[in-house]
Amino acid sequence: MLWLKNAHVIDPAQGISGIMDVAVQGGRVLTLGQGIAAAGLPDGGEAEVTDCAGKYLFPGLVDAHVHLREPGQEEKEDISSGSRAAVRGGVTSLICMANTSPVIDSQALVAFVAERGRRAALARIYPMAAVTKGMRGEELTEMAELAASGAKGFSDDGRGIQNGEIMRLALEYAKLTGCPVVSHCEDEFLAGKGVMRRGPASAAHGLTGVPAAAESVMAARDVLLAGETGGRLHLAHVSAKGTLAALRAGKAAGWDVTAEVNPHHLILTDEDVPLTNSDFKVNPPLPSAEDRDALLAALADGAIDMLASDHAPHTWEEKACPFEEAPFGMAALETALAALWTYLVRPGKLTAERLIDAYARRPAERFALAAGTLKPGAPADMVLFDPDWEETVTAESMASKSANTPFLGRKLRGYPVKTWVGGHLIFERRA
């Protein structure tokens, strides 16, 4: 038996935060309350006591977004070295995305990463499956087949459905599923061949520039086909004031739409991309200060439901290249709560509840995952975080094979300690 003592537990689902005990037998979560006496437990004199005393103890982060580039991409990252990644970053459970080389577009893919997860025996990991055959936007895979094999939902991510027709046509096939079709939201059009948003700053780069309306438009148009059909939909990477309209106005309606917003769009803007370091290069790109506040303002309200760190690494070849020429994307998945906790939650413009809420409950609950709560009889999945523990983030420091972040050579104050995955102590940070 384990014993948690004296912890600030962060449990949304529940309600609960304030100093607690946590006791997990079994690899579940046998029960907790204030002050658990160990004459009340089984086998209470045997148990595993930890003094948990200055620090928070939330369940595991649910991350729904997350590229972990296996099969065929394996020298950007794979399916262990992304488990590891995560487990340092809090994250317990998490959904890959399907566009890995082959395309997750069939039940023997599927399976592969499912039990390519299992193998790792580190974070819990859920398939993604494509909306298309080979992600060309044609042709809709076999939805059924692929949840009946443990596909958790149905995403092109990487490339927006331009086809309006294709997309209807898959909200409706994926409630057969009970899934969510989760959009990558791109008028290709629009977004032509830039590599940032377009404004002043990219201007000043001399860089092409992608207007917001190049998302915005594709999910005012995903969220209307979603109420006429009655489909799930949620909304990927939402960088863009407008996008938060047609979201409002979706939710407003009755309609089934959620949606994800990634750490780096609320913490960093377009005025921060320097044009000799791509990995601020990211899709969609960094936002404008308007947009980031209201990103920020709507995650707190609640308009935008959840957080997903969109880990999406590349080599150091890739990405040493100029601008223009290097892949869209930054790994995230060790920095996205440490860089969460440092710039939002330090200076108090997002509470710890809120970002539990958005980080573990909700993702655990929009794609119906036993994860994200810490009640008792739920899987032991606990992370044991430190608010004052401070590292440096560095290429030698991280678990992933990729480095391109831009949070590299920065100090982040707030970092997990201890993480847990069905009550088993999986990864512990030491000085």
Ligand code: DOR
Contents of the next structure:
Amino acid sequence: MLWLKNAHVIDPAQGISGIMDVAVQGGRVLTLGQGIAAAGLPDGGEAEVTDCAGKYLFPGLVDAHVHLREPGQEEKEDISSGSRAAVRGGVTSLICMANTSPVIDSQALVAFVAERGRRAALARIYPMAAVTKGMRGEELTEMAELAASGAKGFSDDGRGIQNGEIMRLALEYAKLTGCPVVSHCEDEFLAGKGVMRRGPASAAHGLTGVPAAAESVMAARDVLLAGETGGRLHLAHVSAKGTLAALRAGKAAGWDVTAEVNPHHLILTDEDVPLTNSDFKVNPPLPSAEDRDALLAALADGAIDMLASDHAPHTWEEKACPFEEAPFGMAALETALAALWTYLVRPGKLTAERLIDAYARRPAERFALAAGTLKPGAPADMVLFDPDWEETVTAESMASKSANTPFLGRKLRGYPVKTWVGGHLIFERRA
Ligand code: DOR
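Which structure goes with the form predicted in complex with this ligand, now that we have seen the form predicted on its own?
Below is the whole assembly, all chains and molecules, this chain first.
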């Protein structure tokens, strides 16, 4: 038995935030409470005891938006390296996107990803399946079969579904599976060849900009389609105020709509984009300060349901080229929590409780994963978090194969120091 004493436990699913002990047995949470007495434990307290004073203990994070690149792009990441990166970042369950090579659009590929995840034996890895065959946006995948094989949602993430009728049908058919359709909202005509958010910063750099409407227009379409079909819609990586208007309207109407936001869209803006560093190039692009503030407010008030990293690794070679030519995406699994803590929780812009709610309880609930809480009987997927642990982000320290993060070289404060999955200690941070 594992007995963790005097931790500040945060578990929004139980409304808990306070100093407590947690006992774990057989891979599950046995009990938790203030000053658990050894006599109350089944084996009289025969346990491995860890004093957690000064640290937080919370459910392992659940990341609903991760690119693990396997099969086909293993030079960027694979399921094993991505799993190591996940647990270093405190993520114990994740859903990985279908824009691999080949695209995850068949039962065999869904089963392959799940099996590779099991073999990596670190975080719990769940596949997202594509909405359309080959992500070509033309013909729906066999959704019922894919869900039966273990897909937890459907997404053509990486590309917007341009054809509204295809999206309408996807929302209709996905209802049979209970899985959400995750929309990468991007009107390709509006986005054009843009490489960063359109505005004064893109003009100053002389770079082609993507208007915020490229996202919001499609978000509004998809929210309306969710209303019309009664389908289950989840908006990936929202980055613009107009998208929030559509989201809030859909929620107010009682439609089954949720949304996520990525840490980088809450912390950085288009003003931070250096012309010479394509690690800041991401899709959707870094927002204006006004949009960033609106995103933070929406996360705090619950209009945005959850946090997700959108971990999108690319090799150094791919990124080491002019901004216009580099691929979109940021590696984020290992820095998401530390960056959120450093830039939002420490300065009082986001509570620790809402962070855990949005990055554990809510995604687990939305994607029906057995995770996101420390309720007695739940799998003991846990993070011991030291709010004062400082570390500079370096390529060498990362488990991910790629280090394309805008936080490279920055010192972040607040890191996971131990991560357990199913009661097994699978990561321990050392100085
Ligand atoms: O920046 C991004 N990179 N946004 C996406 O939607 C896809 C992702 C990728 O796969 O690299």
